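Here you get one chain, nothing else, as structure tokens; it is the form predicted alone.
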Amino acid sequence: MKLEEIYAKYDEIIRKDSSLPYIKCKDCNYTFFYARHFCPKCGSRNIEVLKSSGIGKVFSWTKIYRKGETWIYGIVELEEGFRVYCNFTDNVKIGDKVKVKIVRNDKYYSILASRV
């Protein structure tokens, strides 16, 4: 699968219902989020793009204070086994169950997580 095809599949999944796409290696079953045309674990090009359930647990978080605003930012580990950086919409603790979705802002995407 070429990188352009992966980007197109990611865009299709995101546009459909703001779901989180990911890639699974068909040879070693490693899963990852960032679009690559090969598996970062085993180097195989035998990969597939899938749609995540969006359900995961808070792996880590931090608060960022800037110009009177507070942002909660961190890492979520999804049920499918990969991790993503995201902004939290609620106060969270490590281990909290969250739902992750992608929101389009002009030409960029933001990944948001809310407690469930």
Contents of the next structure:
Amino acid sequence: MKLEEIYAKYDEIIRKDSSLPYIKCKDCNYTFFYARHFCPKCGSRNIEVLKSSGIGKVFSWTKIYRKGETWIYGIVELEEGFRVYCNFTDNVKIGDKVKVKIVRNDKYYSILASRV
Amino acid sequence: MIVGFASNLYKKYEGSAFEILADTLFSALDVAGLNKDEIDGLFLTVLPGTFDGYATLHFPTAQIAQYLGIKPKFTKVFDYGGASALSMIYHAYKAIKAGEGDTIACIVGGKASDLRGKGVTVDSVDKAYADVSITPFDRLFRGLNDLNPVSDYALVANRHKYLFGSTDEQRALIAVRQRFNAQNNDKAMFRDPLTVEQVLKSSIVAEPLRLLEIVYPIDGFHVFIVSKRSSKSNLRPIDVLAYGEAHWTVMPTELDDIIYTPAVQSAKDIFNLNKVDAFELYDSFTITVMLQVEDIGLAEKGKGGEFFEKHDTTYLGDIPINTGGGSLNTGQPAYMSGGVILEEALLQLNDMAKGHQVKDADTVFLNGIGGWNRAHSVSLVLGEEK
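Moving from the form predicted alone, what structure would you give for the form predicted in complex with its partner chain?
Every chain and every other molecule in the complex is listed next, the one we just looked at coming first.
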């Protein structure tokens, strides 16, 4: 699978219902989000693009204070085993259960996690 | 073989980065007793957006050599951010020992104020310049609202607190000790005494990191001259006693955990820490110092905060760390502090650290951290040639 094909599948999953796509290595079962055309763990090209449940736990977070505004940024560990950077829509603490959504804004994607 | 060094640091320099660079180089050459035409190797580092206001420098070694009017035999760019300076020294020693050249100029710095004026940090340079790529995964990463590297280190600090119970007070203690060391350092921009309470009362930038725990980006350069010709230099003959580097360039989300730095690998078993008189550790943030104390082996993982409670880490103490106050107090030239800690190590080893000299400093351990989200670590031990 070429990288552009992977991103096309990512787009398809994201456009349908803002679900989070990810990649699973069919040889070693490693899962990852940051797209490559091979498994960064074992090097296999035997990979598949899947749709995550979006359910995960807060791995770490920070609340940023800048020019009178605040926003929350961090990392979520999804139940499929991979982690993503995201912005949180709520105040969170490490270990909180969250649901992740991903939406496209122009060129880039916003990844938002909310407490469930 | 480090026969000359110099620095020029400014909160904001009204002029070109090329001017500061050349002036600093000439000062370092004066100390070395050499002239610019004797330079046959040019090592430097460049970080996008931090050299004279430009996002990129087209053929940076050529541009800098052009301005200096030198014709080196070889040039090399080290792009490890804050760890670059330490790597340059080791590779300059190696090149000279291998007979590739006689005199190598190692240059670190730039102008941070232009980027600072755009209201962004160096790892959010994408928000100031269009079409700058910061990861191979830009389209999945750049839509986020971050404030890297501050927010990145804040994530680490919060996770460290969660896993090990480290406290805001323990991190504040690092800033307080370093300020004590900075009080008599004429290179330091911040020299007033500081208390834990003052650190904790300073405004939060990215929770839990507060303003007084974060380095201030400035303009300036450090230049180090490594040469086998040292007859005119009064500096002590310093050798590289140990060296290690490690590059953990995966996305931090793909690390086993974010509370480790590649210093775990670069510093592993390279030197007996009991034989070290002073430690110069990368201090972009208080948490950075705490992580290195753990990762180089001064404390167990998770016990970095307790380490600072148990030990006096001032230049007068039992384990001196960041003896000149570090870049938290001098400011961080071009968002890379490797030159700050390397210069301090050389001042200590040459008994030139007026007002903050560690008694009988013969061996200094340095660790540089740099790159996007702590990707690079370089550990270096300097001491007298045996």
